[in-house]
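One chain is shown next in structure tokens, namely the form predicted on its own.
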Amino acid sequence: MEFLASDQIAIVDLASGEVETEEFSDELCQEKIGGAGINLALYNQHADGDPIVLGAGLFTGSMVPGSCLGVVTAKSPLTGQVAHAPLTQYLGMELKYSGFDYIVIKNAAAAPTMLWVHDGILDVEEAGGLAGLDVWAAVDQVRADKGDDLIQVLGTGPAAASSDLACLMNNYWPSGDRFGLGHALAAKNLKLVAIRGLGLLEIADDEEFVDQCVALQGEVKGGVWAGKKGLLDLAKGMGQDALADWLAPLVHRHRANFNTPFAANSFLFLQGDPSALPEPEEAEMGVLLTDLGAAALFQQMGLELGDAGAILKQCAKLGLDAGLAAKVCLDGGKTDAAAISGALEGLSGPVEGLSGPFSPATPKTAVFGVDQAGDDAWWTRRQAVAHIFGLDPLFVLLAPELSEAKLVELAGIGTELEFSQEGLDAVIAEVCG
């Protein structure tokens, strides 16, 4: 695959420690397009090894607005079904530039293990020194050992060894998988995957591709979310004004995912003055809130925001999905901050109402009044589009300008392959199950 790709697929057998590589072919791209489409094909091909597949969408790391997404495809310990979990912020882009478009991880290691992915090389390394470390400490340790603070880490925390509520972690923060895939990773004795990308993407018709991306960027910036940012505005855009008011006192700043115009993540400043503009020198001053689900449940419980923030930080260090943890605690009658905090280390499912192939961390209700938002079939299809092309799963809901017709057209311009709406429909049907 010459264009919009690194041209390599890695197959890692943790049981033997062997790594094989194969070419990412034009034929595979043309048939399955990218992201979840190819992930699912590779999952089925290697199903006997109970695989976890990491992949980048066709546009991940490109100039297409919202092109931040990487995708993890695996069987969920919570639902027993194959699910697609999002990798946002900078992890998906880093995977694309690392020299591998897709990584198939199968079987289980005999001892604690990590993968080190960089410069077109994938090393299987022992990770005994990381065993027992919390998420933050493990990320810091790997970056220190490799001498690079820009390494992106897909990892797990202490909760992953025993809890099916353990999520995949994106550096220090939850990835939003909501399917317990951190537990699935830990079951393979795999502590984390460290990724560093310094590659470049070739584009078939670079001038036309760039021109169309710039024009598309201009269109989306005039969308319904224009002038808005962060989870406060997002909550208001969903009609949850009380939740926005609850969060407002501690919101410090907002952070966008790679090449995504809407800054959807908000940092809660738990110590000191959240209105202070300079970056604090002290470590662990707060927590990055990446979805509203857990916050809304903690507000529903009547918790003070500071207490909720402390629980969110505890969940992050444990590698526990805060939204699932909050739901299990609420269903079990635990609504006191101390009781919730004390229960986290031994918390597990089941979780009622969890279904479908895509993470419900992306809101299913109407946001900023976008036409069709809140319709379940429309939401599912837009999530499929995001997970195939590598687009931010929230931003595709806010930007109808990223139409399927435009994305199919851009795919052809960027790759010189032939794509069609019929082909996209077929891949969507497959990834939606």
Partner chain sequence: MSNPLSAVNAYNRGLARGGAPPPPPALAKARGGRAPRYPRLGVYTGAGSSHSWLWFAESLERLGFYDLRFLDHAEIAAGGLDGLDGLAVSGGDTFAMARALGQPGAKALEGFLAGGGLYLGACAGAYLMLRSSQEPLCWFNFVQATIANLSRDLPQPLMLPEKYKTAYGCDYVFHPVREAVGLSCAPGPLGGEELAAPLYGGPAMIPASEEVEVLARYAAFEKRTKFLAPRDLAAETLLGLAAVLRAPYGRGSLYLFGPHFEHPGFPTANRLLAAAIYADLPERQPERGPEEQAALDGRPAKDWLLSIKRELSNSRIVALGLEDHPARWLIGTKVYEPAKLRVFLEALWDRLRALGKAPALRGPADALEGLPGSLARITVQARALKQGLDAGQDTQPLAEELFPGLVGAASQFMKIYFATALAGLDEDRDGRRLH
Second form
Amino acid sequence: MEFLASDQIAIVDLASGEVETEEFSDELCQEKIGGAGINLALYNQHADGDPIVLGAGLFTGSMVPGSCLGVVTAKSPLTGQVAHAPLTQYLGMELKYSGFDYIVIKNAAAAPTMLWVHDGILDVEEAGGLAGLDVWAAVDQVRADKGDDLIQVLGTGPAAASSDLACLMNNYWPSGDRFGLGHALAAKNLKLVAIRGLGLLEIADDEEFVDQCVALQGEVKGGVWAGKKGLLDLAKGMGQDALADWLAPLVHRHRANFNTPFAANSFLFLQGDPSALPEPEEAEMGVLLTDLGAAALFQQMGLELGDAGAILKQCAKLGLDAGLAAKVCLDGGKTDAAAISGALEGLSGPVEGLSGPFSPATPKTAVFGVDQAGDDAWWTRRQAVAHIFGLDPLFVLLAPELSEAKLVELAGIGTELEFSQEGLDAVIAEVCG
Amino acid sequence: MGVKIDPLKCTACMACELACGYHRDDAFALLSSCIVVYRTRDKKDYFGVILKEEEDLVIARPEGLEVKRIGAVEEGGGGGDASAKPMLLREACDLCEDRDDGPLCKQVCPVDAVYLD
Amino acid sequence: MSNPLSAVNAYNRGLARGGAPPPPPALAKARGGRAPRYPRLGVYTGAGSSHSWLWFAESLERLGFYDLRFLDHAEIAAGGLDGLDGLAVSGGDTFAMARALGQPGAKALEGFLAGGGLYLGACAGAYLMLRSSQEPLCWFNFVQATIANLSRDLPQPLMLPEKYKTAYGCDYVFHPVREAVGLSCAPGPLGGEELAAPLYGGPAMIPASEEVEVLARYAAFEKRTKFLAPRDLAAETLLGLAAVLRAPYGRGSLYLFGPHFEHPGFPTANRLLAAAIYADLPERQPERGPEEQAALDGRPAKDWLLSIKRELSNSRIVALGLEDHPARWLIGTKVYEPAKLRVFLEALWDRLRALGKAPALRGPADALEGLPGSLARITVQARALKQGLDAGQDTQPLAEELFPGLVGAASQFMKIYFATALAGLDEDRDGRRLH
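Right, the form predicted on its own is done; let's see the coordinates for the form predicted in complex with the partner chain.
After this comes the whole thing, all chains and molecules, with the earlier chain placed first.
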């Protein structure tokens, strides 16, 4: 793949420590397009190694609005089914620029291990020194060791060793994985994957592609999300004004995922003045909320926001999915902050009601009154589109301008390959299982 | 006229950085951009934008803009600015002089945090 | 717009392959009808040199000069100039260069020039050869000309104080402007052209002998000229004075460039550099003994490239993160900033892909063996530097290790790169460039 790609797939056998690389062929792209489509193909190809597949979408890291998404495809410890977990913020983009389009991680390491992915090099390194660290300490340690604060870390925390509620962590924050894939990573003795990419993506017809992206950006800019920012507005847009009001006192600023117009992450200050703007003296000020799931449950339980924030931070350090943890606690009758906090270490599933290949971290309810929102089949199809092309899974719900026809057209312009609606339909059907 | 940044509107999405990288390299890359989102202080939720101009380094911090004259002598005969050669290998902003529509970073900013003044 | 270097490049590649292509008009004029010959040139990378030797590597490569040797002060003193047609010495710390080369280096240079060698000095490389009474500079009085930009009393600098002046005895060598300046060339090797070239502390010069020829004068300031001193003082100090000199020495000759004609951002100046090389290339090729070069191909070559790529990637990741860090270190009389790390590392990284396409890697055995280890040490030191800066520690000792080590590793890399490129010209008959 000459365009919109690094042209390299890595196959890592953790049992032997061997790394093989394969060319990312035009044929594979043309048939499976990218992201979850190719992840799934690689997963099936290497199924005997119980693989975890990391991949970027066709447009990840490009100028297509919302181009943030990387995808992890693996069997969920919670559902027993193959699932596609979203990697948002900067992780998908970093993977795309790392020199590898896809990374297949198979079998298990004998000792704690990490992968260091950089500029087309994939190093399998021992990670004994990271084994006892919580998520935040491990991220800080890896960044210090490698000498760069922009290294993106797909990691796990202490919870991952024993809990099927352990999620994949995106640096310090939850990734949107609701499938317990942190536990799956830990089962391979893989503590984390550190990624830094200083690469470059060529574009087949760069002027046309960029012109169309700029035009598309102009179109989406006037969409339903315009003028809105963060999880407070998102909650209001879902008709959950009380949740928004509950969160508001501690919200500091809102952050977007890479090249994504709507900023869907909000930071809760757990100390200091949330309205303060200068750089704080303290190293840790609070916690980034990347979706509303856990917060909504804690609000329903009647928790104080500060207590809920502290639990979210505790979950983040443990590498525990706060949304699933909250649900398990609620189902188990634990609804006060102290009980929940005390139960987090050692908390496990099962979790009722989890199904499907895509993360419920992306809301299924109507947002900002978008037409068709709330329709499960439509939601699933849009998630498939997001996970194939590498687009923000929430933003594709808010931006009908990112139509399948437009994305198919852009795919052709960007790669010089031929794509069709029929081909896309087939890949969507596959990734939806 | 120059590119200006409203740091409080900025959401750190990096669309500007990506656009500038394309302007420099005719490809998607981030190493040549003269507009860069600084985003290394995750746990403090502290982020902003740095713009390299011909004479100045503009740092759009949340608490306000800071403009540093590149290589300038500080009052009192001090040792110049914070970095005499900031982002040495990145060329200064040229306002996308080859584009009829003006700076690409401004055009793609989804929240109008980048503007011309 | 056509690239002004492409005709020279094509000509040089033709010569390198043993052909006799027609020279571009400017080169033909400079050569004056003498037989063409593909030169072997040295580039000084030793103590005192700044990153600007990479500019010589870059511009000479673009011009099609692939038969390059990269030499430090010890190699020059130990006979490294034997077999070279020319030596290019770029910017840096003149005193440090002179001290490091010492009298053995001066003697080697004298022998080289007396035997017909060509010297191309830019900035510090020009100062080095100007007349001086001070040790160690007085060992290098090969050109009877003096420095014009000397003063005892200077106004406060308008910017970049550390670039403004350098102590020189009781006086200061001072630099009233930086960046592009306008030059006017005399008829002769530089063809009477008007051009711009960047000045980063290079001299304005005053010939002190009729043998010394002024090839170009400072003529104007440009839009991009940065004034460190008031404009009238800058004009008084520079305009009308010599920017480029040519002087004979023995059977050889020296070109001294105040501005950096080798800077890759100034292709017209680069082209004139080629004209200068061909105008004064020794008539006869110097004697060359057999050179021992090692070769790697197949799996060992792939493994070697992977190890180089790994360490370059590791180091440049650190360097990118430090590119706007306010740290600076004074090493000798030169100020180094973290951004300089990237300058060296990107120069190597940019050439890595081309090296990977070569059928075999070639170069001195010690460079091929030593480079992976050298770059691994750079990674360790760069990371330690970052950790030290983050912790607010004194990083001066680390920087003093790191930067010379990086220069050494870059020099090793270039030896391999150009040896491989030159061999590739023989192997690659369809004219495709390695880089």
